[in-house]
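Take a look at this single chain, the form predicted alone, given in structure tokens.
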Amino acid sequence: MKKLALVTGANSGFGMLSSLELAGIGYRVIATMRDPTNAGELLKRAEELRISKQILIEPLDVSSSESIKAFKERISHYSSIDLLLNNAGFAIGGFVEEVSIEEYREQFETNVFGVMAVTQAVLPFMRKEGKGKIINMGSISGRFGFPGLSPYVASKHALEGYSESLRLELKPFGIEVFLIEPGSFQTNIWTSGKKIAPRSLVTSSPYFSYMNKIESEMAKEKRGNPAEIAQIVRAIATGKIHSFRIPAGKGVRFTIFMKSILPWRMIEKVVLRKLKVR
């Protein structure tokens, strides 16, 4: 029997490339996404690589309890699930004063509660087999609180703590938990996958110029190739990586290191100076 992997948010970016990598090394992959009609690019690439028979497309909205429940029923006939990649996510930006509590909840429903719900659905399979790998897609934003992105930053900080507890809880059961912490990569999370609270985008907002400076700096960033993250997923799947936290991308390790040694007053001076704000 081939090993079985479950990937959320598999229609693009890290999820799509990781699904192809996993199928390429022999996994059967349940590639999930909110709308299966968006699977075109994944299926096209799978056909080109001659691995399309390894990939099964399933609808799953991780922010919907009804969708999670229906999905659990559909996968109940599988004897085991060997690997879970919790990749589905998006980003909400804006300044705290102008982001509604409903928008914060929307952010957490996908990036945090969605991860928890899918993980709970898969754990009985892994615990029964006494083995398995769970990979949570974190972010440098889970280690550093960038301005203008507090909903996303808060959700990724929450994922950090959740993943730490999960790793310690599951280790005695033979289940490994991993947390990938990407920096800026060429995925749609900062384009179509990003939502800015509209109040921060109007000229009457006291934060309007500040937001423009943040957007300008983000546009200048040199973004990495998302295939690098898919290679990390492959390395985890093949047992070449056992570390819990896996920072990835240009400058990520340096940023984490500097935050660990510098006093906060110096960090904020650097950030605010770079954004040209007082």
Ligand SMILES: NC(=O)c1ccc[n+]([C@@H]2O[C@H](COP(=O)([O-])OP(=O)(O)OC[C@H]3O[C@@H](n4cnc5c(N)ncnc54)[C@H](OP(=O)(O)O)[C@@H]3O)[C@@H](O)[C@H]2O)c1
Contents of the next structure:
Amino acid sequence: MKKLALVTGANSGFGMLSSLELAGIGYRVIATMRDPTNAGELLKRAEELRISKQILIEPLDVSSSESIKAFKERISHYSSIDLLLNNAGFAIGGFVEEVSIEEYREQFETNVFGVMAVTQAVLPFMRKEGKGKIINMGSISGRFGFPGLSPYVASKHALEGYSESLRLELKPFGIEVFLIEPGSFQTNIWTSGKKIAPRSLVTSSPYFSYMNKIESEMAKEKRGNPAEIAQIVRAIATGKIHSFRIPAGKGVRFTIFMKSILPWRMIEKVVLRKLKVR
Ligand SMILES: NC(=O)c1ccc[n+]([C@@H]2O[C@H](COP(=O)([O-])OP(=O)(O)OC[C@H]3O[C@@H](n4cnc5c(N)ncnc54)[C@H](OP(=O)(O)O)[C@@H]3O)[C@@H](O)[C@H]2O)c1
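Could you present the same protein in the form predicted in complex with the ligand, rather than the form predicted alone shown above?
Starting with the chain above, the whole complex follows.
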């Protein structure tokens, strides 16, 4: 029997590339997405790689309890699920004063509660088998609180704590939990996957010029190749990685290390100077 993997947000970016990578090493992949009509690129690439038979497209909106419920019923006939990649996510930016509570909730519904709901749906399979791997897609934003991005930063920080508890809870049951922490990679999260709270975008906003400085710094960033993240997923799947946190991308390890040794007042001086707001 081929191993079975479940990937959320599999129609683009890390999710799509990881699905292809997992199918390439012999997994059957339940590639889930909000709208299965968006599976075209994934299926085209799978066809080219002659692995399309290993990919099964399923609808799943991780922020919708009805969608999760229907999905649980559809997967109930599987005898085991060997790997879960909690990848679906998007980013809401804006300044705290100008982000509505509804926008914070919307961010958490997908990036945090979505991960929790899908994990709960899959855990009984893994626990019964006494094995499995759960990979959560964290972010450098889960380790560092960038300004103008607090909904996303808060959601990824929450995912860090959740993943730590999960790792410790599941280790005795033979289930390994991983947290990939990517820096900046070239995917749709910078375009269709990003929303800025509209009030921070109008010239009358007191944060308007600060927001512009952040946006122009972000635009200068050299973004990594998302295939690097899919390679990490492959390495986890094939048992080459066992460590819990996996920082990835240019400067990420360095940033985390500097944050751990420098006093906060120095960190904020560097960040604010870089953004030219002080
Ligand atoms: N790229 C980076 O620089 C970077 C860095 C750190 C962490 N990450 C994390 O990596 C993960 C994947 O993002 P990506 O960079 O690959 O961007 P992406 O290409 O925009 O992919 C995000 C995927 O998540 C899906 N998604 C969003 N909300 C969903 C929901 N409610 N239910 C199901 N699927 C949903 C999107 O579906 P639709 O196409 O339908 O919107 C899309 O398939 C995210 O968790 C993101 O936070 C990315």
